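For reference, the chain that follows is the form predicted alone, supplied as structure tokens.
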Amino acid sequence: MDRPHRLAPPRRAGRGLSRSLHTGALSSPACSSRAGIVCLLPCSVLFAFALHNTLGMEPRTLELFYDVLSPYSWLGFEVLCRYQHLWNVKLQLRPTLIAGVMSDCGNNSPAMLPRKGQYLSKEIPLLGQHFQVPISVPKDFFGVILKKGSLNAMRFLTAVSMEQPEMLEKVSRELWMRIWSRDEDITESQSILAAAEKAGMATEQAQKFLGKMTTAQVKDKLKETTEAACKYGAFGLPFTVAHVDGKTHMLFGSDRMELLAYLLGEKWMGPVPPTPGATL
């Protein structure tokens, strides 16, 4: 069985300075920033600062609506992770159909439209040096989104959600990179216990998961939860629902990140935010 896979090191950042794709870890012990002098303090400071701003303050619950078949799912998904961890708040991450949500609101895909299909192509890409997630599109774009799509990759994610939730994050990482990094199939069983077995499951449980992918009780949650989304108002992936103060304030995409920390009143520090804990 391979290993989890851990997203190998971007581009330095700096002289004695990189950071991880996933975590966004600094390797230096002080964090460089034109935000100004805070980010200049040593990493456990700034979470030390963090803290003190959310202490006793119950966390804010955020909903992450996300289809392994969307590529800007991946990058909301993927910030919304190490923020997590600096962030007065609690992740909840929810398994979506788009299609779905697509057919819900009588949304089409971007990629139908030939002008904004050759953006996208060329976005993404650039989207992924940015957020340092490593984004490929892959070679049978109108393939993969339109004729393949997502099905039984979401069920999986359903089962696992409902039974070993704190592999939903790794998992659902693990299937983003075969179809978006390595330009490899989710739609058969095997590919997506390979995805399993790489994210860290035991291949025992991974098959219990592929069987269970058919019963009612998964693909009735996996319905319910795209009509959430539907409820709360989504158009397509993904759907990030906050809720603050009493309120609940719903940002779709993976660059409404900035407006969410406002509404949270928490810090922003980009899509790789310096990460307590960072080894020298």
Given for the second form:
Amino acid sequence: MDRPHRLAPPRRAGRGLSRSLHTGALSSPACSSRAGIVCLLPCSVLFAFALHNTLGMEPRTLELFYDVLSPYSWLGFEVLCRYQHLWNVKLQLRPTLIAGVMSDCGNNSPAMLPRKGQYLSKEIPLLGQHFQVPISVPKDFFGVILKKGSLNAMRFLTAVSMEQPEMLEKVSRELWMRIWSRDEDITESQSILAAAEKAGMATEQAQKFLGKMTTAQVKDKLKETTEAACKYGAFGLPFTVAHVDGKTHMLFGSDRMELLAYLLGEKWMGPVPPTPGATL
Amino acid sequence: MDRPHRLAPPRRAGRGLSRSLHTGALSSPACSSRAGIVCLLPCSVLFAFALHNTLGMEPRTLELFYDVLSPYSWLGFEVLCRYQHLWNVKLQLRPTLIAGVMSDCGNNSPAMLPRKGQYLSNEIPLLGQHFQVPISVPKDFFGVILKKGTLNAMRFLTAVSMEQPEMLENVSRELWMRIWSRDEDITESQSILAAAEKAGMATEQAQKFLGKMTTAQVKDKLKETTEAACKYGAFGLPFTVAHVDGKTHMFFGSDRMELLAYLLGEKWMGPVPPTPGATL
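To test you: the structure above is the form predicted alone. What is the structure of the form predicted in complex with the partner chain?
And the full complex, kicking off with our chain again.
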């Protein structure tokens, strides 16, 4: 499987000019002339520091609301996982229940309309090639989506997000690999355990999370995340919320990443951006 | 308004090696040795010609099924109008009735779901900026979409496509400019006339097409195109059908153009590709 690229993140540290100004680094109205000279030195240092900081910016937070039941969530997820190391962003993965989002606003899975379902089953493999994601439509498409759902898997991921967020990307990916690449179950505890172990989680730790799956705390957290998505206006997944200059921008679908790049002032290099060491 | 780029098309002439082979240009089993030498000369010329032709390829036909009622159709239309001069393709504009496509498969306008409608009205202006298309959501969104429709406009465009197809792009654009940029009517004859004139059509000619709008021939042609879209599997518009190596590939939406580029083996340079004379 083609793994998403792991790159050294080009982190840009610094707080930005506005914050330095607010701390009063550049204001010195009360300085007398002698004190003025004394003030001048640290002020100029601070000014230089603030100027340097305008070149850096706080990473912009991207919240990705996703459900492993959703194939387009996988595509969007992989793209953002690649770009999180290239753009000045901080990616926050938010496990969400797509069934909850749909029912909250009266929407349906596109697969419910026969002609849409037909279209999706054709374009998904092609998108998989383009995105270099080994996605494959499960044989029993309707059985998977409608009947089995992904409640346990999303509760498991929620538990992981609460206690071991650094594992969230890998475990999510392994769940997608099961359902949307190898057409394997993700509803049974054994299935979820297998995915977690494949992701590199110790069996003991995975068992612990399996236990937490049914606690009120985890159930509530998943509900809360799902409600947050709805509050942002989500009617389906994947749903990306970009926090830029104090504003929130909502983008639906795996096909809005180039638009996201435009919004962030970042470079779009397709769904499979080059890694730093690659010869072009 | 930023007009789509007009570029000298990098046409690649030639029929391809396979066709030359089929005409028997390279087969000469029956040549005797003396006749062989005589055969050799023209054969080598033909071989060189065929070889040269493999470097060229037939332009791939792209059919774009669209309706001026559809804002995403406008975005897809502008992108393809730009790339038709950059890629080895032949763009065929197919005026279609979106209402007909929807009803044929039991689909609805996304605007019918409140949360989707809210989302669309937020993202359309942003997409307009990114695509450099002066798109603006009409004040009475639901009134426009549901009540007035676009039957007359699409019949007019159908008439144009049948007799003056070289005007189809300009006239389609002016109709979109009315409804989706200046929030003006496109149902009245006067409105359609104004759009056609703005597109550079002589008033007399435009009046002729207005007359043809209500003929059985034009009505049937629009029905036929709409049915063709449905037969290709369309459930909405814009719908792009790419004919590549004897296969048809279907793409729904204005956000599948990068995927189309991938399929065609062409370069994607974003929704606003550079013109040849531009300094980069």
